[in-house]
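Let's start with one chain on its own, the form predicted on its own, as structure tokens.
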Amino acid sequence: MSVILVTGGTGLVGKAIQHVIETELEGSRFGKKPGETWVFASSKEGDLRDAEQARKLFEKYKPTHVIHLAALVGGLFANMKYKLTFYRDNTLINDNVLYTSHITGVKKLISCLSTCVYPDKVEYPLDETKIHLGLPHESNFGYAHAKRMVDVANHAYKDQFGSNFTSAIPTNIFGPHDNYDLESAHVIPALVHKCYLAKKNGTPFIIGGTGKPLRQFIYSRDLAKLFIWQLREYDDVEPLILSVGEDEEVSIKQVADAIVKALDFKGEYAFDPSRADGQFRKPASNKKLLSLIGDFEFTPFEQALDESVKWFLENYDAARTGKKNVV
């Protein structure tokens, strides 16, 4: 009997894992296995910044395995504005989850990192060997350092206690149940919400930056399958990049074009180059992943975006949108 606790279980990736577990055929590669219990915990069940609340959450569910997704996250501008908050909150969350997993005898723990842990100045493409080769980008160094230390802790737990702790490094994630709050959302949900409001209010759709930066985007439901695979079949302490290939990079302009098409937006549409672009590109290699997982089919970007926009439109009133009437 296994109990898999997913921290941050009601967020973007947690909801995607829940969707896959509930819809894939039981006993299949990505489906629920006989004897498994999956628990998708939200911050309402315990503030993981607090060690005592973390301990009580683990006492309640007695997990044998943990997928650790809980984090304070935000887009470029939130990361730039709240560097200490992003560093301190995430450091506390991660330390409490890892330590509580250790003292309660969790058999396996996977933590979710981010490509922002990588150095700002590094040879591309990113791979699993380059995390600690320099300082992360200035725009998100608080969040990046907190996440980077998870890899350090994983190695320390393994060296000292033999713990089976590892981590995943996804590229930019999007999908149903995303955070669409314009103050803190990542690029795709922020642009979806802005375009929706521009259409609703008959105002221009203005995108901050030049539209030229390139990103690798991974659909949350594809990522969910990769997490489930990693939980069952990957037992190395070294982190693993979970991503589409380098040849799947798309520009922010391509993203905006696809959103305009998905929402059937007919109004004025322009870029504001006075706003910061962030890093121009940070391509990551998924060669290690593909060498281990074998056949895996990623959802085409436009199909995944269409499904995400459809979910947003159908669930707008319940979605995390912040102030709904501000463009």
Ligand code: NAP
Second form
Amino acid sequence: MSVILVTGGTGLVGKAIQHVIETELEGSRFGKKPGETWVFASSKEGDLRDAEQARKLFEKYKPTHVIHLAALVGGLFANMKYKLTFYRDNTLINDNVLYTSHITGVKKLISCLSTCVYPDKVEYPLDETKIHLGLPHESNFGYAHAKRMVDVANHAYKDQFGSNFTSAIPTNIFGPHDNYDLESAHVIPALVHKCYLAKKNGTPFIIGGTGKPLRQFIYSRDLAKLFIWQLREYDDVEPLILSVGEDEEVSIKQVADAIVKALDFKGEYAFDPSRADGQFRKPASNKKLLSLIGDFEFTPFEQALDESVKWFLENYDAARTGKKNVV
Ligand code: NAP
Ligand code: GFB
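Let's compare: the form predicted on its own is above, so bring in the form predicted together with the ligand.
First the chain shown before, then all remaining chains and molecules of the complex.
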């Protein structure tokens, strides 16, 4: 009888895992296994910055396995503005989840890092061996350092107690249930929301920065399957990049063009170079993943974007669209 606790289970990635577990055939590679109980926890069930609340959440569900997604998450502009809050909140959340997993005897724990943890100046492509080879980009060093310490702690727990704690390193993620709050959103949900408002109000669609930076984007529902696979079939302390291939890098301008097409926007569209571009690129290799998982079909970018825009339009009133300040 396994109990899988997904912390941060109500966010973009948590909702995608719930979708896959509830829609894939039971017993299939990415489906629920007989006898498994999946729990998708929100911050309302326990603020994981607080050790006592973390203990109570684990006591309530008694998880045997944990996918740890809970975090203070935000796009470039939020990370630049709240470096200490991103550092401290995520440090507290991660330390409480790892320690509580240890003292309650969790058999396996997967934590979630991000390709922004990597050094800004390192030989590309990024792979699993380069996490600690230099300082991260200054725009997100608070969040990046807090996330890097999870890898350090996993190795320490393994070394001292033999704990089966590991981590995943996704690239930028998008999909249904994303955060569309223009203050704290990542680029795809921010531009989908901005383009929607520009079309609705007949105003220009403004993209921040120069549009030149390059990014790899993984669809949340593909990432969800990779997390389920990692839970079942990957038992190594070393982090694993979960990403589309390096050749899937796209520019922010290409992303904006795809969003204009997906929303059938016909109005004025311009760039605001007074806003930061952030890191120019962070190309990650998924060679190790593909060498372990064999064939995996990623959803084509335009199809994934269309599905995400459709979800946004159908759920606008319920979606995270606004004015919820980060702090
Ligand atoms: P998200 O949509 O913002 O969801 C965050 C989740 O964490 C929500 O379920 C939230 O609960 C929960 N949470 C936040 N603060 C908490 C706290 N103090 N105590 C307990 N729960 C808390 O985030 P996401 O995009 O799904 O991110 C999931 C993971 O992927 C994170 O670890 C993030 O760092 C990582 N990641 C994200 C991206 C990306 O592009 N989005 C890229 C790379 C890595 P409520 O619903 O109650 O607020
Ligand atoms: O997704 P994003 O916020 O995160 O921004 P990063 C990506 C790029 O989109 C940057 C441009 O070059 C921005 O200048 N951009 C253009 C916009 N218009 C907008 C807009 O309206 N909103 C946003 N947000 N971007 C984050 C890290 O970096 O990546 C986080 O700061 C996390 O910690 C996340 O790791 C995955 O890719 O630049």
